[in-house]
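There is one chain below, alone, in structure tokens, taken in the form predicted alone.
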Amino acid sequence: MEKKSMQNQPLVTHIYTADPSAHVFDGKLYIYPSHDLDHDGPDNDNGDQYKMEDYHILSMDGIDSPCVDNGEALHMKDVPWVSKQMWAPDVAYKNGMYYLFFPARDKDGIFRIGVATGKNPAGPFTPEPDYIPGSFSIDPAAFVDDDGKSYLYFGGLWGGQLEKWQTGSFIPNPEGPSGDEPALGPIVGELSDDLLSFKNGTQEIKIVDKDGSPITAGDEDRRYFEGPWMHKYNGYYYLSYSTGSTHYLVYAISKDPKGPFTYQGRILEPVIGWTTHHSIVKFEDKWYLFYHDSSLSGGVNHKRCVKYTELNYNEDGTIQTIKPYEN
């Protein structure tokens, strides 16, 4: 009998789970999702209906194996600063040890990002007592490079607060962009040696087309929203991340991890539901797509299910656009 693939599939059932960060540890797939509460509360702009209180860390033998639910590996109640909502989570494996990194709000509803350890990649995590300092808003992906140096990532607009940040100090009801200036950027900050601090702060990430010119906020087909990934192909740099409100992956590539990056074109054309949130990750030499939909809960925004398509480059090293309900 012919062994079914998981492609396009949720991957578990039984928990509804979004934000897939993927990766690769001892030769195993282990995926890093949010936690959808199941709740009848109503979506708005502000994200109030991500109500996440834990992460559950799955993990996959091989591509089409069964996905193993770990268990609670963190839940809030752990945390000392935060008050509610942890969303999309990353981890980062260096010195013998796996970093878990996590936005939340802190006590005074301002979303942080605070890490935390553990010895096995699926967990469980201990947190440190506080967020990193210097980190605000969501969204963090966090990058190892070849040379050791590690990275981290993050940004969302809207509930995500990154247009709050615009003059270095948190400002509750800031003007962002208009719609022919340059588009606000994801936030990247080189890391410690421990992973626990930034070296040396952190910079906004430059965005632009094929000329050269900035991505303006008005250009919602490819401006930054939220979600950035980071992955190394052929030499490139690839920050991935969603357009938000066009529902779009996209991708620019740079030979600098901080950028500028240059806007090269789609990945993943829109889901069902209003999120879009994905990681790429390289496994038994093929790169797949992990990615997550509403379709689990019939369109519901804040239940939502994760899973994973193959995708391929060209020989130029642009990505082929996914369309994710076509065979």
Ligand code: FUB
Contents of the next structure:
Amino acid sequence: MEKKSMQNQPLVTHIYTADPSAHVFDGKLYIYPSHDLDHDGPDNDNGDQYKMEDYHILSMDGIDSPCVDNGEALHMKDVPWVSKQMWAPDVAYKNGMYYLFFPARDKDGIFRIGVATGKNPAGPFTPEPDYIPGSFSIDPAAFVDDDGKSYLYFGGLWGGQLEKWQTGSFIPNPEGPSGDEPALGPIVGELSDDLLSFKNGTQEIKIVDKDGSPITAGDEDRRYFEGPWMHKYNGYYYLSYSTGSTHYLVYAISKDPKGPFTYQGRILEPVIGWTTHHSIVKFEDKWYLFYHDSSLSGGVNHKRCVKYTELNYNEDGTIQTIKPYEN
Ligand code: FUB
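Next up, the form predicted in complex with the named molecule, please; the one we just looked at was the form predicted alone.
Starting with the chain above, the whole complex follows.
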């Protein structure tokens, strides 16, 4: 009998999952998703519907192997600084230790980014008592470069509060930027050697057009919204992200991990559901896009499922746009 491909199928159906960050550790695929809760509460631009409380780490021996839920790896009740909403996580490995980075609201309702450590990629993880000093907003993506330097990329508009940090400190009701002004970019910070703090603070990343002009806030098809991911291909740094309100996954490239990044094009056309969030990973000589949609719940925004599909590059290093419901 021909083996069934898991491509474009929900990887698990017993829980709702979203925001998959995929990594290969010791030849095995590990997927770090958010764990969506099944509830009928309000759905709004502030993201109140995303009420997640814990993380379950998924793993697969091969790309078409069954996907295993390794159980609860971290719960918010065990994180002293968290009040609610443990959103999209990511992980990094260094010197025999796995570091789970996760955003959540602190006791004042402000999104911060925490870190928890463990010896096993599937958890459990032990949280640090406080969030990373100087961290804010959501959607951390960790990247360990070939030279051993580690970076954390993060930031998300609207419910993710990125606009509220435009001046460097928290402003509850900020203005702008207006449509023809440069859009807000994601934030990057180089991590300290123990990956528990930022080495020299953080900085905003610039994303520009091919002619060098900044992508503007009104250019919603291309401007940064949330869900950054970093990978390296043929010596270039690829920063990919969601455009939020227009529901695309897009990417920009640079020779420097801190940018500026030049916008290139789309990776994924809109999926079922409002959010789109992803990771890109090489596994057994092929590249894959891990993403989510709301197909498992018939389109409910906060009841999502993680999936993967193959990702292909053209000879010039551009990425072929994926149409999620064709083929
Ligand atoms: O899962 C909660 C939020 O929805 C994530 O942080 C965003 O990227 C979006 O997927």
